[in-house]
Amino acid sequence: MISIAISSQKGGVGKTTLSINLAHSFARAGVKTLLVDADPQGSVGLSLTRQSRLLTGFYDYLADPGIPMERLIVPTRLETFSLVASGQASDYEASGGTMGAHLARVRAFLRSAATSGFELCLIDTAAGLFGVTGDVITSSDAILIPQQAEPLGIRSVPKLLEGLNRLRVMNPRLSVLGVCLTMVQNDLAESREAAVALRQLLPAEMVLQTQIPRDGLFVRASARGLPIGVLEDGAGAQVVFDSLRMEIEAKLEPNGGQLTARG
């Protein structure tokens, strides 16, 4: 099993959305996806199942991993695409924050998982580097990091990367597969402006090529609780994330990554 996190330095960034339709496009391609919410807000659960708040998740886990992995996995209407709520114990993260504390069962979380038969697993996270977000780093395979198109944002972005070297150091095996603009907007000038900025700031390979537009139909599946490409009107918005997936393939195909759909 592949693990990737996707990560941001703040919140806001589109890092849910991107969570839900990259998953939903693997999914479709046949890899055997599991996306997990491991932000404590639980957007990823409030935006596909109105009953998250009910449901055992990754921090109920995190809080007693005697927990069977078959509690915790909540199937959908595609048979490859599963998910793992935040939980009820998703508070548990603020009463033992530090970094380093939940390491071993995050790892423990992720076995199980590929135990499991999953090919994939997304870890949607909270913002920054620390806490359960750096252990959830610091155990998987790759990150992925979603940046705002917004000039603000940008700047911030040298700074999450020293970060990322520094948890490289407790996981050297770590895949940066880069970062991806989202909420894009290009009648806008500034958030153009935005975009070419942060592809002259940092390395060519640095940044992903496919950007997700900041579009209406985002807010309209998450009122309905589905990924993007299900809407009647979706399959312009999911050739984006199929572009982003398939980027992402060729990027772990050369560090022994292997996403293989199932015929």
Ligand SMILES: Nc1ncnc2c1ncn2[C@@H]1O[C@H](COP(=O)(O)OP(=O)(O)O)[C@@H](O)[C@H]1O
Given for the second form:
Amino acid sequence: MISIAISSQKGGVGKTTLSINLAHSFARAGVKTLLVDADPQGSVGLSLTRQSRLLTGFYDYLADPGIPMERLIVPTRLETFSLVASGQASDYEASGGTMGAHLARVRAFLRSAATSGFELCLIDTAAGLFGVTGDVITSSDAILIPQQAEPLGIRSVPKLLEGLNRLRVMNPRLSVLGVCLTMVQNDLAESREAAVALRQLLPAEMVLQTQIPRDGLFVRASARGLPIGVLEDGAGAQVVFDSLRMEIEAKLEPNGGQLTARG
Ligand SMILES: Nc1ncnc2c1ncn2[C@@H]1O[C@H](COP(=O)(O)OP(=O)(O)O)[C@@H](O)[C@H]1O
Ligand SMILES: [Mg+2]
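Could you present the same protein in the form predicted in complex with the ligand, rather than the form predicted alone shown above?
Below is the whole assembly, all chains and molecules, this chain first.
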């Protein structure tokens, strides 16, 4: 199994939207995919089902690793697509927690997911690169960093690089898939310029080619708790996530990651 943490220092940059839609793209391509909500605010779960607060989830497992994986896995209509809700985080964990404190349990969770037959585990995290999120990243094979294409986003780049270096020291086999520009407004000069500036600031291999456009459909899809590809008029947006999936697959390939290319 390959595990990918979807993380960023800032909130509201499109992590959850990207996680849901990328997971859906992998699952549609036949990869047995598990989407884990590791954000105590539980937005994957929230958009999934109104009862998500009652579901036993990731934080319950961190508190009690005796909970069997089968109790955490929520199936979807797509056979290859399953979810784990966030569950109940303690106030302490919800405020971030101490980095390192949950490392062993996060690793046990991922091993258990692999044993359950998943080929890919995407983990949607809370904002920030510390605490439980830090433990998720240092336990994962790879990290993907959504970044909003806006002038203010550019300022956080030095801090992002600093954070990534720190995480790489803790997990030397962490593969940095790179920054994915989100909410790009092609009809707005400032947004286009921010995207260009970001590409100039970062090494080329650190910015994915695929950019997620700003599209009101995403808001509609999340209100209905669905991946965008499931909406009647979502096919166009689905293509963007399929292209992101293929880029990620190509980047994972050297590490033995052969997801949809199997057989
Ligand atoms: N590409 C997009 N176009 C338009 N709205 C988006 C897009 N991506 C995310 N959003 C909206 O922006 C808000 C924040 O996105 P979300 O994925 O929850 O970010 P995060 O998980 O980083 O906090 C949500 O209301 C979401 O529907
Ligand atoms: Mg989120």
